[in-house]
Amino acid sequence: MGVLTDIAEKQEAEQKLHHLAYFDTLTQIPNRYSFMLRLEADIHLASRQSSALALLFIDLDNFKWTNDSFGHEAGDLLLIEIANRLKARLRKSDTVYRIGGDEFTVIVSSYMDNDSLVQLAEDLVGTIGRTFYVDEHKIKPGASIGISTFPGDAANAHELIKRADSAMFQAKEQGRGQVCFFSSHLEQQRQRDQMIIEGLKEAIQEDELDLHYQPKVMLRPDGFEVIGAEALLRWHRDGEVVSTPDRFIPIAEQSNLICELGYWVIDKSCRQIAEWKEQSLGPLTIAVNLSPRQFKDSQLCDYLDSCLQKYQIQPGELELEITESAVIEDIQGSIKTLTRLQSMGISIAMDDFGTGYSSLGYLKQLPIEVLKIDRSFISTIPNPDDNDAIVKAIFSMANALGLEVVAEGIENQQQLEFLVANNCQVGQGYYFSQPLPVKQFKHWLTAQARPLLSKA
């Protein structure tokens, strides 16, 4: 007697289950589970053979923007394309894995030296960065890569992953499309940065943040007049400085925490404008710095509109300062946002002018009213060199475009006289006053503003 059983269907089902367990369903490359198994095995083998291996941690740049702009279907197609590009570039001995979202890893089981790893990682960045088209939409992908090695950086798989991930974040901080190796100094820096981030979150809740105000002065040959102030964020705890702005603001800018801080500053500034008007200190304009990340935030215009209504802010009383780098990436989108802000009665100033692209072509397109010359130009005038000529050229250009010019960083009489002689309309700097807490600013305004009028 014999019994025959067709097990083909069962085998097919088992193969499907195996594929689902070990491979990513979207990109069809090995998944996180496969990655962990392979990494553990390769580390064990490298340890037995006293050899080295490397881990490349790849994170796509601005993938969320792709999803938001073109839809999740376009994002999925991009992930599939990138997985295929990575497979095509790697050696047979190297394997790429999708471990989640827009994150990929590559295990390099053998390599000559760190230079060869850099070359491989840079090639992968270039491969990923080739233009991709979805339904006639042009997408320019990018990636940041962190590298860690065994046994140099880590003794086990968990540490190797953690340190490659840490290096990847450092690569992102250095800018898009960067490659970075793990280092203990880097890890310590990241931990300090994380403490700053957690401290800032607590500072918002515990009312440890405050605004200082640096006066802005209208410059005229016959005298000066205080017309407003720039609001500058400060962080104090029990009367002591916790961290300086040049330290904590760049860290906050690496995440959406900068938006939360920015909205706090906007609300506080609008409230201050209203209080000064009630105290008959107005009309005074308050200028607020807007980070590039917040400028792109979808909630910006609605939040500003609610603040303007809440505090009854009149046109021209609130000014937003943006940098050239914030608008240059998407000129048309920037024009749309700036036009809407202007329609709400908000003045727009181009901050740090002269340090970025400074293209007259885009400057004519942008709906701005003020050019703010970077302090690096002011610090060296007057001086018979090219710098004086550059500053004069900026004045001429601004005048031709009907823009007001603000010079920041005025520190002495010679600088002031040069600016007045060249028809600079507004100035600020330590020559007039350093940034002051609100009570001291009010005292300065009442005690020092009148003597200012008589200065020449």
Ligand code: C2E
The other form holds:
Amino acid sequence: MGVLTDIAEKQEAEQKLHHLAYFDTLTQIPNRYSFMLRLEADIHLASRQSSALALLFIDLDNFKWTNDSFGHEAGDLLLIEIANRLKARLRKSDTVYRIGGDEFTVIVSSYMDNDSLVQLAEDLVGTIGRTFYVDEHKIKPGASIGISTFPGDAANAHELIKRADSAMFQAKEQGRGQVCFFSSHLEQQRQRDQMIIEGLKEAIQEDELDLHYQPKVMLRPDGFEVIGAEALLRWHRDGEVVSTPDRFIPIAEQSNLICELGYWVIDKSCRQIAEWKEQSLGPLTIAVNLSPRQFKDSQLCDYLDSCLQKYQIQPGELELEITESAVIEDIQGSIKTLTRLQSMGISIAMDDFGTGYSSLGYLKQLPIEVLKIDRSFISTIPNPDDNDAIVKAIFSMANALGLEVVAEGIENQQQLEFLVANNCQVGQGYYFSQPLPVKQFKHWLTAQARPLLSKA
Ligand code: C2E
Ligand code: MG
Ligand code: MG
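One more: the block was the form predicted on its own; return the form predicted together with the ligand.
First the chain shown before, then all remaining chains and molecules of the complex.
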């Protein structure tokens, strides 16, 4: 009897150890270790049989938020519930694994086609998304799923996981609750973006960034007058353009890197204002573009304040160009920031106007001085259809609100004449000059601007 009990206890202990090694203690479903073993084995089998398999990488949306708001116990209960829901939904042959905090995977060893994989993944998103109650709390879970296939997307288990993870990341970026297939195109794009981010981080230190200045010209019936310039960021390495702002600014905007760049631009522009003043050029106003993210940065006003002091900038010498997307989310907060900037003597322009919300209602509330009509409206002048009417409407709206209108992207005489006829006050564009490095800008001001200015 004693021997039998010993054996039974030993077997039980072994089973427990086995369970610990292969199963997740919280949800009781197979763990990361099991997943790796099984994936290797399935891939081996699939390559011998020349068949395919798919990997679904599931990541819960806002799980950290659930944990933070309802407590870790609620978070644990949610993970258990989701493991159970997934298990119940899947066929016996498709196992679900918990491979990390809020990460689950499913290996699908036989499937008809990609559509059926999407159908399955969307079903799982739906299953996970059902409301869950913990005590009195109502939790609405969500998940994003990335899919990769063997042998189509990857040659081994390691690659297959990386690609499903990357597809999941894409799904998150497209808004939560999405299903996304791995695409080498997207992956390449991501790698290129990453290179830009790494490069930009060094660009400031390596002195690769510079500002070019595009003249802004007052359009008077009797002649033109240069009143300032827009500072536009440029990135060169060994004399070559590394990337254009249209490309690198949106990438930098995904992180706080844009603020670092933005503060560099502000400092450099203020220094330029002081320099031009010392050289008795002007008076010239420099307009600096401000990204939505930087507009919301808590240090913005203090930083600007310190620059104004440092370079002795007077009211009207610095202008900030913001876009509608920067203010629309939080009008009240934006009014506060804009009012403070205004009290510091900084004027505010609404850039790219007409491409966003363009609503009179909120414009009326904002303390701004200038509307910059987006280039896309100017480039189609003269246009017998709608655009001219839109531009005219923008002018009359701006007039009613007492705003100055700047037209950007003026490229030819016809556009200029239309704008002057419609009482546009300020113009900017290749017709006058491209954005120029500071030396050439100075040269343009003294040499080329004069004949242009007499060309009324
Ligand atoms: P934006 O603020 O609307 O700047 C005007 C853009 O139009 C500039 O492009 C300028 O070179 C271009 N442009 C000016 N006149 C003409 C014209 O007659 N024809 C055509 N086809 N284009 C013209 P750029 O320098 O490539 O900058 C693109 C965008 O990148 C800017 O649009 C702005 O949104 C952003 N950007 C540039 N510098 C900065 C910066 O320092 N900070 C931030 N946050 N954004 C910047
Ligand atoms: Mg601008
Ligand atoms: Mg613009």
